[in-house]
Each structure stands twice: as structure tokens, then as C-alpha cells.
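Presented below, as C-alpha cells, is a lone chain in the form predicted alone.
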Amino acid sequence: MSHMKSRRVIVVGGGIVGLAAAYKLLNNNPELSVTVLEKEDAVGQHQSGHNSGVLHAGLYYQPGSSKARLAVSGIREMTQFCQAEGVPHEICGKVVVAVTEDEVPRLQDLLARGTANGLRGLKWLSGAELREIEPHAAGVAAVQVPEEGIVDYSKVCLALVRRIRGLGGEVLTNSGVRRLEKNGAAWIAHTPRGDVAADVLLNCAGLQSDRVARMAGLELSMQIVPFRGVYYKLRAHRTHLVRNLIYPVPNPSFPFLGVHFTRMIGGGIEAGPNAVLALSREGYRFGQFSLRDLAQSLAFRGLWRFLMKYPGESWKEVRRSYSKEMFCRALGRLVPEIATADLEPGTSGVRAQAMYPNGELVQDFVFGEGPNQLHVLNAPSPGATASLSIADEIVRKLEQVMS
């Protein structure tokens, strides 16, 4: 990377590909100068600090596609990085669950799925065996992920931002990104805390990137599509019933995972998440409104046609966060002992979901690209797990746009 020598690099977002990929290129190239530019006043408080802290192995995703290349190695170097940080995580393994037989072959799938993907120690078990592990857990079959795990993020984030300082590299909060500028050969980003100039622009906006791309100059088709996951918790006296981490065999007609159970880090089961359009792409409290993103995406008509091709599972969806019965009853498929009673409000977040404009959800990760741009579009789940291996394949790409 010789020609990046004494470069500067602004990185717009300081989330967890953000942060990974500021420290990957000072870590690769010492005489580089990285900032990260963080619009909040603390690092990771989206996407970062709001999803299930789980370190995802690689199981579902098409083999062959990035998301499994980089998940498999991802969690491996990430579990590395948390024991060298002292960050609290740990690899406590997951069931996938068939419920009833016809989720059997689906579940086959996953499991030459997962072993085309170089996942260790699969192992099929049958109901009994489920059991064993999950003793209130339904099922005919189950497949058992031993490398899965859990982690906290948040402490990850802060982690990374130790290591970027130490590396010499700035992190400036408060810092959000209102105009980007081209000076020359140069980049101007004006912030309120006043005007940051580099010769490189590496836009890792999450939630917003797609914006920061428009505002770089970039023409996008896809755009990005805020969904809010809620969960809830399981009462203390009831979190017996999961040991670890429980989760469904995906739903062929819709393209979210459905809810699952997960263990935290810090204690506790969360139970979760349901899917529903975000009315603000931060909006984590239930009503919370931003005209600006609501008619965004209402303007947009790839949210159309994926509505009218997903009609019965979105709408589904709705219901169920309306209807703390109805996300019982989904969650009492994997364990039947689930009552309404047992639940108390979680968690939220919003994923963003980048979407083409014909209603397809964008599934692996994807970048644009501009002379001394780069542009992370879509890191979807397992975009935190895989953070540190994303951040490699950042750096070899900011390597190709530098002109």
C-alpha cells in the first residue's frame, strides 16, 4: 500500500466497520493519518450497540458469497481480538430448530450449507438429543453449531477505539458529517466541530450511507430501508427455560430470520427480534417519527414491490408488534412453555436494509466505488461478527481507488 504512504483518510462513522477498518488500515500502514468522524457523542450507539450480540458462524448464508467468507473467518479473529482486548464474550454454541417435519429438509440444507462453509463440529441431533442441551426446546431435529457465541459490542467499539488511538489515529465524536466537498483532489468534510480535510473518503455511515454516497456524489439505484427489530425479555424467574441460543429454520417466503432466543453477555434472554418498517431510521422508541426518513422510504418503490411480494408475512409482522400475544405464540413454536406472562419489554434496533428498486432485499455486503472513495453500502448481520475481516477487504479495495 506504498502509495497511501502519509495519506489522510477520513472514515465517515464510527460503528463497528468503521472503527475495525480505521484500525485495519493504520494497523496495515503506520504513516497513514485516519480520522473518524462519529456524529453521535459515543461510538457504536446504532447498529453497533443495538443488535443480539451474537458472533455469528457463518450457517446461512449461500456459499460462496462474502457474508460467508468473511463470517467464517470473521468470528474466528474477532473471538482472538476479544481475548487479547479482555472484552466479555463467549463461544456457547447455538441450536437451529425444525419444529415440525417438513422444516427437516430446509434444516439439511443449512447443515451442507454450514459444512460447505468450513463451520467446525456441526453436529445433527435428533429431538431427544435436542433435549439434552435444550431441555425445553421443541423439536423433531435440530442442528448444533458449536462455534456460535455471544459478546458485547459496545465494549468491542470502545476497544477498537483504544487501539486506533494508540495506533495515532484520531476518533472525533460529535463530528457528523453535514457536507462533503471536493476540493481538488482533496476531500472537505464540514462538521460542527469545524472542517475536515483528507485526500481519501471511506464512508461507513451505516443507517445513513447510502446519504453520505448521494452527498459524495455518488448515483445509487438501492437505498436503504430502516426496519425495527423489538424484543423482549424473559422475566428472571423464567430465563431456565434457554441455555443458550435457540433459533428457527428461516422461513423460505420471507427474507428475515424470524424471532429466536439469545443469551447476553451481561445475563438475561432476550427473545426476538420481529421485523417492521422504521418510521425513523433511529428510532428506537416505539412511535418515534422522522418525517424526513418515513417519506423517504415511502417514496421509494422498491419498498412497494417487496411489500406486495411479502403481503402476508409483512403484514404478520405488523400485527405482532402490536400484539404481545402474538409474539408469544411465535416464540412458544421453539419453546412451548412461553407464556405471555413470562415477557417483558427488551431492546429495540433498526437494521439497515439496503434494497434494490425492484423490492429485492440486498443480501451480501456491497461497496461503491469512486476515485478516492469508498463506499460500504450494505453490511447486514453478520456485519459486527465479521467486522474485523470486512475491514480487510475495505483496505485492499481503498488500495484500488486511490488514484
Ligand SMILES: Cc1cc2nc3c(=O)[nH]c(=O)nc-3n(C[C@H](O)[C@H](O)[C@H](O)COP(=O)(O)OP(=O)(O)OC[C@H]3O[C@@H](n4cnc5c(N)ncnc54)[C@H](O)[C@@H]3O)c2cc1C
Contents of the next structure:
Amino acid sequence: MSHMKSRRVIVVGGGIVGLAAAYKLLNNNPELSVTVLEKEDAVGQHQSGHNSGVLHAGLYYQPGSSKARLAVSGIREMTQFCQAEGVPHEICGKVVVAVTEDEVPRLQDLLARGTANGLRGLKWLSGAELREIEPHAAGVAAVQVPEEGIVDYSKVCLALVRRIRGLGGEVLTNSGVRRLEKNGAAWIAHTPRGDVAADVLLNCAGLQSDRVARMAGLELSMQIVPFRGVYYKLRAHRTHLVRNLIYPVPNPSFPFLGVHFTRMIGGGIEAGPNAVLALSREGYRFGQFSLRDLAQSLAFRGLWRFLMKYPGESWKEVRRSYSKEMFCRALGRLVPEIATADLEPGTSGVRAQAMYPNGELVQDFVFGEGPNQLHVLNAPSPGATASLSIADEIVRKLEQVMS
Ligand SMILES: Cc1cc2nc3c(=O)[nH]c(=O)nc-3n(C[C@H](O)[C@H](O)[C@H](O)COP(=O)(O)OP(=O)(O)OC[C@H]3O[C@@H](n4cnc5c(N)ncnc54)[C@H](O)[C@@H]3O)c2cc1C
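Could the form predicted together with the named molecule be given as well, to go with the form predicted alone?
To see the whole picture, the full complex is given below, headed by that same chain.
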């Protein structure tokens, strides 16, 4: 890290990835000057503050992928971080449930993946053993993942800000980067609060990361396609139906994990989310609409190819987003006692999912590089769990791109 000494780094985006990166950069080299520029009036207002709040240990991901590697190390580091910072969290374990016999081979594959990825304590459960852990769950078999848990990622973001400031770094809110300019070797970021100069640019702008990358002159073939996910909550008198985390066996083509039950660290049980094309990259209320965002999604040929490749799945998700009954049926596969009357509207989130022009979803974490610039172009789930390990990867990559 010696050649990074005394350099100025700007981090665009005060979500959990940008904050973790800023913290690790300063922690590894206290002489570095690091400024996080966040466009909202507080950190963690987008994906990092609108997610399921689950600590994922890396069960699902292709062995050898960055996701697998960084989730496994990330969950351990995130758990230690939360302990050190007093961030509310709980390692309560999760069950992934095969509801029918034909899902059993895919569940076996997941167990093999998790084992290959180095997860500890994975256990195959019969239907009867599953019900000892989750008495109201239905299933012919399940895998128990004891390392996983729940956490408040908004509080993780605030703890990261404290650490950054403690190490002399800056976190500026209301500082959206509107334009990036090169002045000789230096970057100039234009924000409503003034211009900020730096030697190195790190883009962690989540839902806006492709736009920020293009602002910096990077040529990209892939694009962020926003997928909105809506949650329901179990009414208070029915929360006994779920003890902790109950997940279905996911469809291997989709990184989204299917509707699941999540006990929230602040109390209550959430159910969901679904996944439909969002009409706005940052729209959390039903019907919220951005002409720019929608036009950009529709002009992207990858989206049309995706819809042609997966018409059944796409249509099912759209119908599920309009029909509480269908949503409830999907949940009822896992916990049959659930009725529509048990569900009340919950929160929502928008996923920044990068897509290739051929319509395939980008599965792994992806970075884009250029001289004195690094861009995090795809950091979907388990990006929050893995953020501290993604940050280590960022520090390594930044050393390589710095001239
Ligand atoms: C519905 C849902 C459920 C999920 N569940 C989980 C889960 O249970 N566990 C898990 O580990 N992960 C989960 N994830 C994924 C996780 O939330 C993300 O991987 C993680 O939050 C990504 O963090 P980020 O910092 O990259 O993005 P973000 O949190 O979106 O942060 C990007 C930041 O950049 C800022 N920004 C954008 N443009 C600019 C600009 N021009 N100038 C300045 N600032 C800018 C934004 O305001 C934002 O604050 C979930 C995601 C969603 C959407």
C-alpha cells in the first residue's frame, strides 16, 4: 500500500459497500485521504437500508466465485464487527426447505455447494427433523445453515461512518456526484455542495453504478436493471408460525432467492420479496415512476432478451405482485397454515441487478477498472453480508489501478 500514501480517494456512494471500502482503505493506510460522497441526506438509504437483513453464509453460490469466497469470509467478519460495535444481530440459523421430492436433488446440490464453499455445521434434515426446528414448516427435507443470522444493516452503516470519521475520513451527505471531470491526473467530482478533487475514484453507487461509471468515461455493455421487491409482514398474532429464517430451494437461473420468511432483528416476521421490473431505480412506493429509469430499462436490449428467455418466471412474478392470494400461495408452500388474512403490507426494496446484453443476469460480484478508477458494477445479495470482504477486494484492486 506504500504508493497509496497521502493520496486522495473519493468514494461515490454511502451504502454499505462504499462505507466498508472507505473504512478498510483508511484502516490499512491512515495517511490516505478518503471522502465518501453520498447524494442522500443520510447514508444507507437505498439497498443497504431496504433489504431482508439476513447474514448469508454462502450456501447458494458457485464454488470459486467471488460471491462464494466473499460471503463465507464476509459473514464471519461482519459478525465480529457487529459484536465489536454493539450492532444488533443474532446468529439464529436458517432452514432451506425442499417442499416436494423433485426439489430434493437441487437441495442436495446446495448442500454440496455449501460444503465446497467451506460453511460450517451444515446439516441435512428429514421432514420430521425440520419440524423440530420450525414446527409449522412443510417439507420433505431441509438443510440447516447454523452460521446464518439476522442483523440491522442500517446500524452497520452508521457504525462504519463512526469508524471512518475516527480514522480521519470524511462522509459528506447531500453530495450527489452530478459530473466527473479529469483535470490532468486529478478527478474533479461536481456536487451540489461544491467540487471535490481526488487522485483516485471509487464508484460504489449501487443502483446508479452504471451511470457513474459512464460519467467517468468507462464503456460498459452491461446495465443495471432495477428489480423491485415487495414484502408482507405476518400479523402480530401469527408470528409464532415462523421461528427464524425459512427459505425455499431457489431456481438456479435466478440469483433472487424466492419468497421466504425472515425474522427481523427489530421484531416481527417479514415474508417476501417478489421481484418485478421497477418503474424507478429508487422508487419504494407502489406506482412510483421515473421516465428516465423506465426508458433506459426499455431501451436496453438485454431486458427484452431476458423477458423472452424467461417469460414464465417473469409473468409469474408480475401476477404475484398484483395478487396477494398468489403471494400467499407461494408462502403457503413453506408454511401451509398461512392465510391471506395473516399478511399485512410490509416494506419494499429495489435490487441493483446488472444484466448482460444477451439477457443473462450477472450472477457474480463484478468490478470495472481504468487508470486511477475502480467501479463496483454488480454487488447484489449477499453484498451487505459480504461488504467487509468486498472492501478487502476493493483495496487490493485499487492498488493495481493506481498509477
Ligand atoms: C430487496 C433486497 C433484499 C436483500 N436482502 C439481502 C440480505 O438479506 N442480505 C444481504 O447480504 N444482502 C441483501 N441484499 C443486497 C444488499 O442490500 C446489497 O448487496 C448491498 O446493500 C449493496 O450495497 P451498496 O453500497 O453497493 O448499494 P446501496 O446501498 O444502494 O448504496 C449505493 C449508494 O450510492 C448512492 N449514490 C448513487 N448515485 C450517487 C451519486 N451520483 N453520487 C453520490 N451518491 C450516489 C446512493 O444514494 C446509495 O446510498 C438485498 C437487496 C435488496 C434490494
